[in-house]
Each structure stands twice: as structure tokens, then as C-alpha cells.
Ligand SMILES: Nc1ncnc2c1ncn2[C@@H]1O[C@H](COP(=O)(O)OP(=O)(O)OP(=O)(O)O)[C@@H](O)[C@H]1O
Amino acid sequence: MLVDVRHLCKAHPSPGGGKPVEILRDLNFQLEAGGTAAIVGPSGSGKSTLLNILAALDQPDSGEVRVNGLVPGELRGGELVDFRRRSVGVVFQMHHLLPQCTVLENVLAPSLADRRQARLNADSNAREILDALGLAHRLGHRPSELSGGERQRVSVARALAGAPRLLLADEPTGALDRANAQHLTGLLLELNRTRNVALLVVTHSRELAARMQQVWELVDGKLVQLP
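Show me this one chain by itself, in the form predicted alone.
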């Protein structure tokens, strides 16, 4: 099992300093290698919190979380950096591209600390991914010169640059029009098939969710699988 979450609990501090607000309550979830799943639910239900825990950007209060055989909350230093680069790729709703860098430089940014040969391999891999995403003609352009859909595709390429086993996408189509949203969804599913990368999408879009193999709804801090 690539993702195995058992009895996960997470609470956020109360704005008034009172009892913490429970976000995730005894949550259980599994995703197989190469699988696809969507999590739906209203804003504030904890969807992004769950993704952040899986990406080691946040810590659970209790429960067991394993991703690619590792416990993200136990990783430190170089192990944590390597996990975020090679086990998990993250696509956010806002692309967070570096405005002063070109498309290719943005995708290569996570590999800058690698050894020279590794950087050369990263360059070849980045060009291959960008070509697969229809951006081979945009390598030298900066984010301000791209459309919204193109910027989001660059963020997908950056997330895939380390060849992760799992791709987490937080509202990846939320800022796109319907045509671009459908195009990006198709590309994500194609990458899932061709690169055997598991795909977990958090979304408000029922249309996007319906194209995943599993659909879960986050209700009162727990996941309920939808038919």
C-alpha cells in the first residue's frame, strides 16, 4: 500500500484560545501504488490539512501515517528533504512559480543542490516532462508570459521532476476555466498511466472527482467513500 493512514487525528488551535477545533477525527484512508483518488468536501473540512500531513508539511496529533513505506512525521534533515522531492510531489491551486525564472528553471529549481551528473539527468527529465505537458516551446518563457493553464502545467512538471511515487494535487483546476480544467485533468490522468504515479486530488469539482478510481467525501473529520 503506497498510502496508509490509520486513526489520524488533527486539531487546530481555537481563535479565542479555547478548546482546539477538531479537523480530522479517527480518519482512515488507503491508496495503492498507481491508483487515483479524489477527496471532496466543503471549505474548512480538513482536505488541505490531510494533504499537508501526507506531504510532511504538517504533523498529525495522533494516528499512523505511512507514505511509500515511510512515516513523514519521523523524518528529519536530509531524509525529509529527500522524501519531499522523491516520494511526494505537490501541486497547489496557486502555482507558486518563481517569476524571475524561466519555465525550465522553475522545474529544475528543486534539483539545484544535486551533484553535477544528477543535475544533468534532471535537465533531461524536466525537458521530457515539459514536452509531455505540451510546453516544449515554452522552456525559455517566464511565468508572466504564460496563460493560467500553462502556469499550472509548469507546476505539475515541477512536482513530477523528482519522479515521485505519489502526486498530491490541491484544487489543481480551481483557478482555471472549464476548458483548461478538462485539459489539465486529462494530462494528470495520462501521467498517472504512463509514469505509474499515484494521484490524490482534493477538489470542489465533482466533474474532476468523477474521473478518479475512488471518491471520498470528508464529513465531520472522517472520510466516507462514495459509490
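So that was the form predicted alone. Now I'd like the form predicted in complex with the ligand, please.
Only one chain is given; partner chains and other molecules are left out.
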């Protein structure tokens, strides 16, 4: 199992300093290697909270979480760097691209500290991914010079630059018009097939959700698989 979550609980501190608010309550979820799943659910139900825990950006309060055989909350230092490249890639709700860097530099940013040969490999890999995402003619542009759809595709390329086993995408099509959303969905599914990267997308779009193998709804802190 690529993602295996059992009895996950997570509360966030309440802003007034009162009792913490329970967001995830005994949540269970599994995703096979190479599989695709969508998570839907109302705003504030905890979808981004779950993704952050899977990406080792937040800690669970209790329960078991395994991603690619590793426990995200226990990783430190170099293990964490490795995990963020080889195990998970993240496309955030906002694109978070570096404004002063070009498209190619944004995708290469995670490998800047690598040794020379690894950097050369990263460079050709980055160009290949950007080409597959239809961005070969935009390598030298800055994010401010791109359309919303192009920016979102650059953040997908950056997430996949380390060839992770799992792509976590939080509302990847949220800011896009219908045509661009369909285009990006098609590209994600193609990357799933050609690179065997599993997809876990959080979305409000029924259209995107329907194209994933499984659809789960987050309600009352739990995930329920929809037929």
C-alpha cells in the first residue's frame, strides 16, 4: 500500500485559546501504488490538513500514517528532504512559485544543492517534464509572465521533478477555467500512466473527481468512499 492511514486524529488549536477543535477523527484511508483518488468535502472539513500530514508538513495527534513505507511525522533532516522528493510531490492550493526565478529555475530549485552529475540529470529531467506539460517554450519566463493555467502546470512540474511515487494536489484546477481545468486533468492522468505516479487530488470539481478511480468524501472528520 503506497498510502496507509489508520485511526488518524488531528485537532487544531482554537483561535481564542479554548479547547482544540477536532478536525480529523479516526480517519482511515488507503491508496495503492499507481492508483488515483479524489477527496471531496465542504470547505473547512480538513482536506488540506490531511494532505499536509501526508506531505510531512504537519504532525498527526494520534493514529498511524505510512507513505511509501515511511512515517512522515518521524522523518528528520536528510530523510525529510529525500521523502519530499522521492516519495511525495505537492501541488498547493496556491501555486507558491518563486517570483524572481524563471520557469526552469523554479522546477530545478529542489535540486540546486545536488552534486554536478545529479544536477545535470535534474536539468534534463526538468526539461522533459516541462515539455510533457506543454511548457517547452516558456522555460525563461517568470511566473508573473505566465497565465494561471501555465503557472499551475509549472507547479505540477516542480512537484514531479524528483520523480515521487505520489502526487498530492490541493485544488489543482480551482483557479482555472473549464478548458484549462480539463487540460490539466488530462495531463495529470497521463503522468499517472506514463510515470506510474499515484494521484491524490483534493477538489471541489465533480468533473475532476469523476476521472479518478476512487472518490472519497471527508465528513465529520472521516473519509467515506463514494460508490
